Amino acid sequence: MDFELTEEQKMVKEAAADFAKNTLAPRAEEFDQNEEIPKEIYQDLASLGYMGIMVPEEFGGSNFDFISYILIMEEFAKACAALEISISVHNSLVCDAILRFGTSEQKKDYLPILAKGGKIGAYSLTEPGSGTDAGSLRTSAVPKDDHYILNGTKAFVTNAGIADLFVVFVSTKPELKSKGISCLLAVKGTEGFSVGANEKKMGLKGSDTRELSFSDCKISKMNLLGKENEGFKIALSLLDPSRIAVGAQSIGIAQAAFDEALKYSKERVQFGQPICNFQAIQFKLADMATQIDAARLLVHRAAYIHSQGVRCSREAAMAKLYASEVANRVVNEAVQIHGGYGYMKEYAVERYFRDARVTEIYEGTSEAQRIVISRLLLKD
């Protein structure tokens, strides 16, 4: 069994780590306080190929493999989880969706400009009344002539305020429930399509999260992604890689928190010696490091299976479940090791603590992951 990365993957990881350390990390606190990531950051990312990580070269992308993508996401999340989730949604839920399900015209029209950062993508499945039960979404798309008329509301849409192109799931045959859902590409600025105010969140404050509203909004049938009434299949097929990416984000946050806790434990002196000399602290650090390693192996296993073109729903759910729970345990211990200072905003672990919480919620709650895992186990 080979746990080694290829030379190319090592180079990709090193380059991402360098950019994250020198460009993202120094400004992460600024992004958090301002609840905004400046547009020039996305242009910097585009110039380095990070806006089209898995997009083929023929469409202007970097053509990296999925494992390289996961390595990049971990490094970005270690520096700034808010920026990472924005880039993750753009790459794996928009670019990859078009690459896998788009027509040749849609690929030519959208992938080059997305890969070059000319447009930013957003993904919209969740609604105010449908979260885990995504099949019960109510945003309607009624066919009329050569277009659909959309009405409804979407919630918690990452990148909504900065995005130009939206992957939107709608009900085209409500009587069929999940089997009557379709996927459309919606362009910002279309009449009847509006974006709400930026949500005030506990963590990941730099990422833009808003509500979408459609009121008699006309979307051309040419913007149908995949086949009509097969949108739910698209949503499910995108879940495995996106859950693996959340696992990578969780590892990045956990690793950052661990690094800060380890550093602090060597500097903080109590009772005449650094607190890292105390066994209580040493055991915390040992447990944190072990859990991060285990989570990383689960995520990399799932990433490898997915990269082979094999379905990995169980492995992706396991990776996401364990990594997100590890992230929350590790950041909690990192704050504890910092003591009172860990509760103060001037210390990065306070931000990691807030950022980690959502990893157990989005892309399927921990409870939903356990449902997926248990059902697949019982099916075997």
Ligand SMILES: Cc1cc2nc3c(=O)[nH]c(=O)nc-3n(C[C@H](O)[C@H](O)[C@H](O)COP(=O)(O)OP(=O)(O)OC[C@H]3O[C@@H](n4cnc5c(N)ncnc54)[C@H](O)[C@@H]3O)c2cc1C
Second form
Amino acid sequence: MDFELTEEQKMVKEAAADFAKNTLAPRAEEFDQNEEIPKEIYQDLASLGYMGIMVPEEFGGSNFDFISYILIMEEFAKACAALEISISVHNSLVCDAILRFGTSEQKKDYLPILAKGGKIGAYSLTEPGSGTDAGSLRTSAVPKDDHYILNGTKAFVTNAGIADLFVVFVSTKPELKSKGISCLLAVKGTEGFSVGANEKKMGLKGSDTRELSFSDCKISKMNLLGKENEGFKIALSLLDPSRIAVGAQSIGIAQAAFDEALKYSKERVQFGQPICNFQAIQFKLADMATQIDAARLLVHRAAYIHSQGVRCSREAAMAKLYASEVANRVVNEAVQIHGGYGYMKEYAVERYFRDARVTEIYEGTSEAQRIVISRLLLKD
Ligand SMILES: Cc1cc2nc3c(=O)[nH]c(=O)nc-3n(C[C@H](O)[C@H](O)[C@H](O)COP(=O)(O)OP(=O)(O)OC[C@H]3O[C@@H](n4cnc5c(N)ncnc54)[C@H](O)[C@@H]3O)c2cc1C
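For comparison with the form predicted alone, provide the form predicted together with this ligand.
Every chain and every other molecule in the complex is listed next, the one we just looked at coming first.
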């Protein structure tokens, strides 16, 4: 088996690590405290090609492969998980959705400006009453002449306050339930479309999360992504890559927490010696490092299969499930190794602890991943 990255992938990883370390990490605490990522950061990201990571060059993107994308996400999450999730949604749930399901007009209209950072994307599937059971969503889109009339509320939309373009899932035939869902591109500023206040969150505080409301909002049929009533298939097909990306985010947070814990254990002296001399601490470090490596292998395996164009729902769910649970175990141990200081805001592990929690919740909860994995195991 070949675990070696290509020369290009190594270069992409190194460049992302440099940018993350020098530009993102020093400001991660500020983004967390201000609960905001300044918009100019997105221009810096765009100038380095991170707003169109997998977008082909003909549309102004970087045309990197999926494995490179995953490597970039891990490096970004290591520095600032809030910024990483924003970029991940923009790239894999918006640019990729348009690339895979858009008409040539939609690609021409939206991809170049998204890749240049002139527009930021958001993705809206969840509603106040439908999360895990996404197929029961109720925001209605009634066809009328050359447009749809939308009514309803969407929940927990990452990037909502800074986004210009929204991939929105709506019900066009409620009687068909998930088979009557369509996917529309909604542009901010459209009459009847409003965005709520930024949610107060436990972690990923720099990332923007809001509700969307549609009240008799007219959206042109030209903005239908894919076919009418086939939107749920789009949502499902975007899940595998985005779950792998959450796996990469989880490894990034876990690695950052581990690095801090290792460093601290060499510096902190108790009973006249560094605490890393105690076997209790050494075993924690050994377990943390082993689990991070195992999680990374699962994430890279899923990324490799996906990059070959092969369906990888089981591998993606396993990678996301394991990596997110490892992240939570590792941040917990990192706080423990820091003792009381780990509970204080001046140490980064306090932020990692809060940021890691959501990786077990979004893009399908751990329970949902276990349902997917067991269903696929029992089907074989
Ligand atoms: C910070 C943040 C950002 C987000 N960003 C986005 C975004 O950009 N776009 C978007 O569309 N969504 C987004 N989400 C929503 C996210 O994907 C949902 O929160 C997630 O899918 C879970 O849905 P829920 O919160 O409604 O929980 P529920 O579905 O109500 O689940 C509650 C509990 O019940 C369990 N449960 C549910 N069904 C079953 C079952 N059949 N068997 C066993 N257990 C079950 C769940 O595992 C969970 O423990 C975001 C969420 C957060 C917190």
